[in-house]
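For reference, the chain that follows is the form predicted alone, supplied as structure tokens.
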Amino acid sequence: MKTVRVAVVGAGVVGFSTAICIAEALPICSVTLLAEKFSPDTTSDVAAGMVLAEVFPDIPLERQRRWFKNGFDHLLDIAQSEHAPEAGVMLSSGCQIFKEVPAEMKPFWSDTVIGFRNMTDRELKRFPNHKFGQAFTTLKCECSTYLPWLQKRFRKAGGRVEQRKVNSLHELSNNFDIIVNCTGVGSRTLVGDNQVHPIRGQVLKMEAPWLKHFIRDGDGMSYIYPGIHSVTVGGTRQVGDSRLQADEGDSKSILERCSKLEPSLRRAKVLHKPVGLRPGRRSPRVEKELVELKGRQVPVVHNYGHGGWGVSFAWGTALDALGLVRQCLHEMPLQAKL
């Protein structure tokens, strides 16, 4: 059997996770990952990397539960291994608090994280503007460390990496048999998906080594996530906004909101103010299609549109994308495989 040439486009957490799943599981495939930007210049690098989730409206809940569990278990294995410091993956305990009692008091992922429970009145006393809270242990993944570690793992599995901008799938049709699209916001232009749009996220990386527990407001707008080297304090969720420079007004607003939750932040030093564009979409697109490229039908597997939940769902959707690549292999004409 001849080698099947697979291109994975996109070097964020979804792209590298997908490329590794294919390279490690399918020795018949020669996998090349292509991207214009690599760590530290990807959207994933700005992400706080907390493993949490919200519900996507168009994906069956069972499938989302599986994505989340696969992602959680994958990162938990790393966090509990000798690779944890090099991969930048750690366990993180804390709370999610709500100004009003949410309709869904037990999120679909509550059975997957560790020790999920409702907070006591005594614990909530600390947050007088909030009426309800949940305490649990989850994972935090520092993507600026995790992405280079994934790249190393991908190369070890025989994967190749190429830095170049892919403007059109037609550019890849002569050199690859299967294309896997993990381009996030870039899918708007690369495959003409107008459902995907930028959601601008600005955070502050702060020096506050005394903070050990995360706090997240249930509205998703204010959060404090202690990490290995700094504390990620956020955030913004500006739909359709593509500005990549830090905004002083946003920085002030973030600090003001989060200092109400954690007053000691007023004494913390701001290290830098990164900005990233989340790939907003009503629901992620994880599916395959046949695309006519230069007169031939080329299978394209899509895996993008995770919004702010790329780290949480990357490994889960990568395993689904691997399943779709397997289907493409089965459907290929026999002469292509010989």
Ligand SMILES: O=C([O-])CC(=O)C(=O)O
Contents of the next structure:
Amino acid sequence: MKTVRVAVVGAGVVGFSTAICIAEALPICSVTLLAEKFSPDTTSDVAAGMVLAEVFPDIPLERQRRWFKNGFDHLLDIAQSEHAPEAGVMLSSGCQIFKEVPAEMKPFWSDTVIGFRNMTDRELKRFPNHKFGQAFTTLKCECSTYLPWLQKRFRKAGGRVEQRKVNSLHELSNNFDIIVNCTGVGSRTLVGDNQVHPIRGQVLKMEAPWLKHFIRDGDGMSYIYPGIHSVTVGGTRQVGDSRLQADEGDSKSILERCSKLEPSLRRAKVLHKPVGLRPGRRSPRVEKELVELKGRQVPVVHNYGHGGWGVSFAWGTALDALGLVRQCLHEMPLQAKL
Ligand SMILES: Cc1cc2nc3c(=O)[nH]c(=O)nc-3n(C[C@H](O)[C@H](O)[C@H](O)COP(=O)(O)OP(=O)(O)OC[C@H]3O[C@@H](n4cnc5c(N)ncnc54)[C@H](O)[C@@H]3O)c2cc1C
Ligand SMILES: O=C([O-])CC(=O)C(=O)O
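What would the structure be for the form predicted in complex with the named molecule, given that what you showed me was the form predicted alone?
To see the whole picture, the full complex is given below, headed by that same chain.
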């Protein structure tokens, strides 16, 4: 019987992943996902969707390794199943190249991706300004396809969806027993977390079906990611900038930088110029707290602040958030569960 009412706020890749993990694992919970914006209007829709990562300074490396591996294995299962085209998840091979040899020559995720190795001098000849490179196969998860697929899976698990802006957690206290906050950059206002800030990212969706291998500059400023319907070419990282419209200067600079790595892009057509606001934070916040709402102590589980790596870590942090919801259930007074 469903007796514990859970609200998940946020319909990006983190919100839907978390809502599904709870709805599928905890039949005692009725899960409602509330959000102001849904696909195709979330930051997640703009993500290139490459499963890669950088280190978050405040999270133990073991925990990040687990987040990454859980996310990778979950998406790999989809990529290797009949659902791959409907879910928008594919394997993607290519390289990450560096102008200087990086301090971390073997990133923490190198054993999780497939076939990780250093590039040979012969392979690097193509990139005369780069001294070092890593070749591997990872995954690309296209959220504008993946989010609607997740929404179907959530509904199949009995989840309900409601479009609405939540101005304050107080609005939810009468109708829900547990609140799960997956609002990305919205957490700055919703829960007053000043650590969260927008990091503007613009990309170009280009028509270049001849490109099959990804190239990423290790400085994170230039990347070329072939996808199912187009190639995502980026990018920008403008801290504190909330402009959602495309900037012509940025488009020009992206094209200039990326054409140096892949000259054939000069012959490719630009289809769209999407912009998204990454939920910047030193490290993601995946933890629970009790919040007093209208005189009642309500458990709130936070899962936000994934910066430029929310697609890679969504399923991994969703599983941690599920564990926190389980803890909330154990700590709840018995009558709430009857
Ligand atoms: C250009 C670009 C490229 C990227 N490439 C990659 C990549 O290759 N790999 C990768 O892993 N990541 C990438 N990212 C990062 C990734 O997009 C984010 O980390 C991820 O989308 C964050 O997901 P989220 O669900 O937390 O937030 P969002 O997708 O922003 O979703 C937040 C949700 O919360 C809702 N919300 C907020 N406030 C409220 C409120 N008060 N009431 C109701 N609803 C609210 C919103 O409406 C929305 O539904 C990229 C980002 C950008 C911009
Ligand atoms: O940096 C990348 O390769 C893609 C990404 O995650 C971003 O732009 O946030």
